[in-house]
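What follows is one chain in structure tokens, specifically the form predicted on its own.
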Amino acid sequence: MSSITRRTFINTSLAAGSAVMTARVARGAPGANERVRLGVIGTGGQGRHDIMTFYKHDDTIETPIICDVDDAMIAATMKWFESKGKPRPEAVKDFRGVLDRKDVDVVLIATPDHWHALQTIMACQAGKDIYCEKPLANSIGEGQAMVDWIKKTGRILQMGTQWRLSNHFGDAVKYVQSGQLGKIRLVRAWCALAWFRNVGKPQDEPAPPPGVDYDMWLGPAPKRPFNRGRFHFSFRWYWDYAGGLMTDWGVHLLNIALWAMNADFPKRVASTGGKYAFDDHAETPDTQQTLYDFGDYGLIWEHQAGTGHGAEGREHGVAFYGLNGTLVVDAGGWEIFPEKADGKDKIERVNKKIAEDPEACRVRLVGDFLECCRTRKQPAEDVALGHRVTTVAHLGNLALRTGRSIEYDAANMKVIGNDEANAMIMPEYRKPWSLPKA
């Protein structure tokens, strides 16, 4: 689009590029019909997912490259291309051939979050609006860094959760608002995931297979002998990647408790699990009970791998526990269970089920963010509700990592008396990788 590709000339200058934006916008969003270039970091199972979504909008979208590290990622992502009759894009192993390409206006980031906050910002730097999968950061410090970074640049920044635009989670939060269940004690928020796979024990291998920039994958994480059990998919298992189901669905549903109960961050936080159903080599536990104190109730998260069967007789969900009754919401709908009075029923019984297709939350979310690219007005899941949600699941991990009921001085990014969890605030990069400051 024609506003926004006039503004890639600029690579790296931050002033030039501050410059150059304001401009722009002083002339205005582009039209409608204009074409959003698109630069993707990361073809995996979730990237091509996500360059899927994005041709959902096919009339302003293009693609002119993508970068994986490994050559397999590639290959696939290109076959889907040929199969849709597209332009096959440039393929990169380096992400920051993405960012130095002048015919870039977007980028998609959906690489393995140890590497979300310094693509972010290299992104900001380099003048582009990202699209980026949750968590937001493997950090609280990294996601700190983002919400610096896109506030001193200007840039969008929209976090792939699509629940934030789903019609039922959006009515549901509503009626949570509305004040209808009475006084809110407790709020819960679980998965339980029968389809979860255990890794295994793979050993080290001498090199990683043919095609892949290992070194590349790393980038700011400790270097470690390859191992299929850690790459691909199976990194959000192991803590210099991801941060286990706490932070990968965790995020999801921990968004929507925090959005029905206004809440910004908890008082205190503890937090017990482990490898309790896998005898593999994934670090992160596959059972977890965290619980957060937010002063006048009380929010619980659960996991559980390899089982189906969870609270509420629901794989995943939200219950917000009031005293006129209980509204349960999952991705299938919404309920209310009311109590009652006199034997009759406090509030009106609700059993709202949901034929909407999953993929249309995905396609509202992108949708949005690419509104968002024109009229620089914030998107729905914009970067300081996605450090939010983000930084209340790494204090969930903090808590069960150190052993101890936390609490969190959220002004100064700081542990209370725990320098074991304040020394996991920011991670120290491998070098010759630096997050640069704001």
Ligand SMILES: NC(=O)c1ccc[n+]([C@@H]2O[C@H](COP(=O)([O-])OP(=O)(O)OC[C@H]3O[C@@H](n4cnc5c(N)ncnc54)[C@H](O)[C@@H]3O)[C@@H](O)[C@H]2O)c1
Given for the second form:
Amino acid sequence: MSSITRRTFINTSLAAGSAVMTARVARGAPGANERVRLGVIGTGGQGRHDIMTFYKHDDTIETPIICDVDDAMIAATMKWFESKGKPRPEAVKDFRGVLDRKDVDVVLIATPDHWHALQTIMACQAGKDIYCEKPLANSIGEGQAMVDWIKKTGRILQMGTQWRLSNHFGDAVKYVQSGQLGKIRLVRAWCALAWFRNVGKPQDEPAPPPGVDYDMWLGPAPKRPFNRGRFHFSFRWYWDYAGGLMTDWGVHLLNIALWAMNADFPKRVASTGGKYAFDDHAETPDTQQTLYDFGDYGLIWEHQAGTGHGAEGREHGVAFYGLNGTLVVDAGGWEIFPEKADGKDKIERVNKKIAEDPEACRVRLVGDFLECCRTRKQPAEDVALGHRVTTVAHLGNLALRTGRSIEYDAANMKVIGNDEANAMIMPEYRKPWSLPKA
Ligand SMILES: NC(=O)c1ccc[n+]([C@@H]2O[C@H](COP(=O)([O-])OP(=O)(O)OC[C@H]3O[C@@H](n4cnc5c(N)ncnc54)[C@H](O)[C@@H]3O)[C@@H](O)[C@H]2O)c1
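Could I have the structure of this protein in the form predicted together with the ligand, to go alongside the form predicted on its own above?
Next comes the full complex, this chain leading.
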């Protein structure tokens, strides 16, 4: 049946239309000419941003249902749909309502990190493809479980690290891989974020704000009284829900480093840092340096929260130090600083500022995901790549939190001779939640 006659068929017969839908759900993916039917779990800051990006890629997307545990977030998201003249989706507070819907093919997961694994796995069980925000998971073990479930169920997962499909990051990676920098002995990735806020020392509150299902926000994380300092956005700075800047920004920038260096897992990891700048209730370090030993080169991650002057005079970036020169890349472009021999530059000086809309790579990442949902090919930042970089970031935190350097046995998902680190490879889930084995 051609797509035109199929559409007419859907429009003219409800009963027959649902039969077509059933066939589509059984197939588990939208066809080339079919509209994408999106379900959203988590409509906070990034969830709303991602919805807009999905629509920038394809304005014909349908969103039958959205989910958030906070009525205020749902209301803000509804406003967006209304402002664009789009139909109002149904709204639920329990994400299982999204997964149960037969008219949803792809699920966007933009909840706090401690929910990513379970919601992804349950989406796999429900036969949905998944666009999951970074970092992949809040622990190495949860990330591996996601890899196993994606493999078992044949679902497509794209992790939301947009710089993977940025043209100029791609060009910089190609340059590094061309060998022109000469032997690279050091890679540095960093962020220094002047906008970073002190979360203060808010007191626990006797009840969550009206309209919030706090128990569903906590989900598998340990039960504790509601506290605004640990809630929307700031959850990032508490170990129960996230990994601090090491995973939050680390996953974006380490991803570029690992991609360019074609690297897998480091041989050894050490990390130091702490709460040096802010006197507040946040747990994750505002200042951290992590050293990765890759055998014949070193990789350094560093972050400083609250000040904007980072390495190479930039707020964030990745620098590759080769014997012929250094390449520095950030969201604004890339530059090469040649070494000299006999007074002459060893390689050509490059300074490429980019004019591309920073949103363009996000749109491409979503486009790649939706294309892969149709073709069943693996997307640019598939679950395996997402798991690798998220693991590398988590190893930094394991080294920091145990105060020891780490040797990681990736094949067995174990830190050699460090029981304390191994105990953090997989978190204990609060009942009734549990992470099913694939
Ligand atoms: N790709 C990027 O550049 C980028 C940028 C920002 C955030 N992120 C990622 O997006 C995710 C969300 O971050 P954010 O800044 O939007 O946080 P946020 O706190 O603003 O939003 C999270 C939302 O999830 C909701 N939520 C929590 N538990 C839920 C559940 N069980 N079911 C449904 N909704 C639930 C919260 O109520 C909140 O509205 C994080 O993993 C973060 O790392 C990615």
